[in-house]
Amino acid sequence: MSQKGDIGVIGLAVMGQNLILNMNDHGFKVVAYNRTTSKVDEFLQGAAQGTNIIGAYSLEDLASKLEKPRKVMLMVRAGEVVDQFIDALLPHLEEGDIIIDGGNSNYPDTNRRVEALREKGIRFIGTGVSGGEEGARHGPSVMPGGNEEAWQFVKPILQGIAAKTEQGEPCCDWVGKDGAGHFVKMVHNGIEYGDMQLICEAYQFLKEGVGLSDDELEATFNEWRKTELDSYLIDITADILGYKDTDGTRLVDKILDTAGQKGTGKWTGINALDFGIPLTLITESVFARCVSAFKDQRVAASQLFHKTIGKVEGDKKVWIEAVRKALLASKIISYAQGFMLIREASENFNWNINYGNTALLWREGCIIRSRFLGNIRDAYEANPDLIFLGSDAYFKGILENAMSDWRKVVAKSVEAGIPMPCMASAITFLDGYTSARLPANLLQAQRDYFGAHTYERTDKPRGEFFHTNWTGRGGNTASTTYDV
């Protein structure tokens, strides 16, 4: 039997160490390795002691531990970080070797890299991983994708070491060429910002209009698991807020009320921008954020207009289901807004990504994971062509039924000052997708009469393009056309 490593891992922090103690415990026999070399020692004498895992002191060291092709895993920082690594291990790599990008790496630096190192004669795959430090060591969701080649040689370890469905399905299958495993990760960041964002709004509108007590507040998010709320976050939210400092108060209520982010929230706004995709609840969850890190901007301001939060009145249950329906159908939204990006990036980028296996990819293991991503598998299954989930007749009947109480919340939080940007941004991108007619009609003559940007007429076959003289003034010169 060969003392040879399956597979190398690059990187030793807290992700690295625990895929490894994965790996080794489906079997697989491991190589890693640390660029501060005590640290390999450390974790061989730790967590890994009494394991199969194998240290390397070098990048050649870790090359010649490797069965071949060579797999190597880089659990490195994202940037620059990872092209240093890429080029410090290609001297010791032979043609079909492959590499593999663990990290939360942007998609476009994937697309470089999967060709540059294709002309090298290395297999380059870019993966996302999910779940944290316990999906990692657990069982995480792994959306790989890059040189396809390479797939049929990570196959087993990466969909070994995955989370796994009730029914036993792999929550790891290949996504697409090139960077369209980082693509989907990164919609799944942002349906993740949008997911808490969403929570936050109706733990605040329950807490501070509502007036719902602590244990109250705990009591809610426990009877939400039971329902189609049923996620990973709702759970994690019922335990923060029972969780109890050495006082026995509510730790949540001591922590400062300034949010961080990474940029992977804002990587998907932007590039929802570059696509000309309507990824509203998502990007208003990231200046959520950007809103929360100006405390001491807000605390003045507050006392400038005397800010205060207009109580909620009414009954408790009818105000906390009528929370409940608003965010179901919300985070709805959050998720057909993501499903849209994929396709556009997707078609744009001829990625072919299923989407009925993308949802698969996140129905365990993940931060994202939740009940109804069985359903928006079977929307897609039974119709590869969805272009919006809310049109799937399971995703319409939640959305109808949950109509009335999402804009009485939306609307209420208004009156009483509470604010609620993502809550509200996915009714009114809803309320903008249904209505056949909208007032563009006045911005497109609004454009040609500053810059004779043109328009369309209803009265016109699509694609004729007209412009007027609206001052008499005016030329008859029409601009170029940009159509978002």
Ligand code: NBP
Second form
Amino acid sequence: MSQKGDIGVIGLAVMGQNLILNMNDHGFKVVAYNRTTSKVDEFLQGAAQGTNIIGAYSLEDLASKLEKPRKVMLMVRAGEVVDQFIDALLPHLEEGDIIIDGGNSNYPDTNRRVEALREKGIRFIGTGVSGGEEGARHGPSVMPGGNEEAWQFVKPILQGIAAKTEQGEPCCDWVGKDGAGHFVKMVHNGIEYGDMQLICEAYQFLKEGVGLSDDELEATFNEWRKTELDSYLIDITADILGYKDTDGTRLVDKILDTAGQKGTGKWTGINALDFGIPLTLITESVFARCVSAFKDQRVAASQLFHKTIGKVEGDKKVWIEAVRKALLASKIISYAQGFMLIREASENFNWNINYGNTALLWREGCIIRSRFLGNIRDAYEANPDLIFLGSDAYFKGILENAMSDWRKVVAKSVEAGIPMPCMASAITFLDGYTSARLPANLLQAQRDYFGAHTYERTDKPRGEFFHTNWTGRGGNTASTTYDV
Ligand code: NBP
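Please move on to the form predicted in complex with the named molecule, as the form predicted alone is already shown.
Complete assembly follows, chain above in first position.
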């Protein structure tokens, strides 16, 4: 072999194979390896036939076929397998070589790996890759973070294969040090959960409440493609709603109503709780999947409670428009919450994440790609310190314009007995966030009553704490240890 490989990829499942083919299309020479080495031959004789892709049959073989500094990308199952491959690779690598983990790793693992490998002279990148098979093959959204020294070496490859915006900008840029890339990918997945659940709530309300026919539903989603809701998930929903089974009826109606999950939505919710960020919508969307999984319990409870859904009376067209506005407004809240979480992590870990750039990374290539992300990018470019996305003039305008319809839809869903956890949580969040005064005065009084947790007073400066002996039986000592 005359010329050495630009990059090695380990893992020849759906993501690995397609990323390799994408790299090859962009002129990079790729060395492919897989634990089960028969898959290397299958790949070379199958999808990779006629390309410049080279096979490797051991990690030593892989390392020997790579240009230095070596760049090795792992596209294997996240978790222990990544650590196993790192350990197995180390004897074959030299100082300055680069390992890229492109799987869905949990960011604390990436934080740990960057540090551990830095000590060994190996530069580690943890990158989110989104867009599934199609994205991997023709342009994914790529969210790299980790050891910054490595970025210059992998940038041409990762930006080369990434999706591009209409203006030709790659949906791939440096996110930040350590696990920043994987954190942003995790939030991306959480947002995906929220977007999907919001669409499902709109679908159920219109189908079972308003009583739209299959054709009307399909037409509605096709119309929404032409609005600010224009996005990949609305596109595929329109397609799914139109898809007919062999007997001519809609296939979607025959699909069992239990949703699976792989954990990244849950991780997002757990991190929101850890960071103290009210990521209500995404967390509700994870719980909605949990409720859906209780199929047998739900069937039994529906009989026990004689559950029916009330009819939503009124002009169908008026309801469709109200639901569209409620969906759009709720989506703004979801992204606003997601960016609050990213900001909190960025400040906490000193990642220095550029929020406008993050929106750009998701603009194309990934599952949440949408026109809307272009507006988010504009909002953060205009004001990088924007704390709440809904305060940006464009988004504030949409929220205000949607407000009365949004309330009407959520109120009607409660009246009709149609579950709407995400749209309801979105408006509830906004009501709380825009309330200058909340009932937490009473809450803090309760805490002080039973646990002597103290309170601040509206008629005294912030930072002065008071304790009251509410019953006359307690002492005057405040608690420093009892936390509720
Ligand atoms: P999988 O997540 O199914 O992983 C398959 C690869 O992992 C194969 O190369 C397999 O080798 C290897 N592997 C496994 Br499984 N167990 C192993 C072990 N104990 N030791 C060594 N190798 C092992 O592949 P994927 O769906 O292509 O995803 C790759 C990564 O990208 C994952 O982290 C995934 O979460 C992430 N991701 C996937 C998607 C998607 O749409 N699928 C999208 C975005 C990100 P073998 O062939 O020898 O079994």
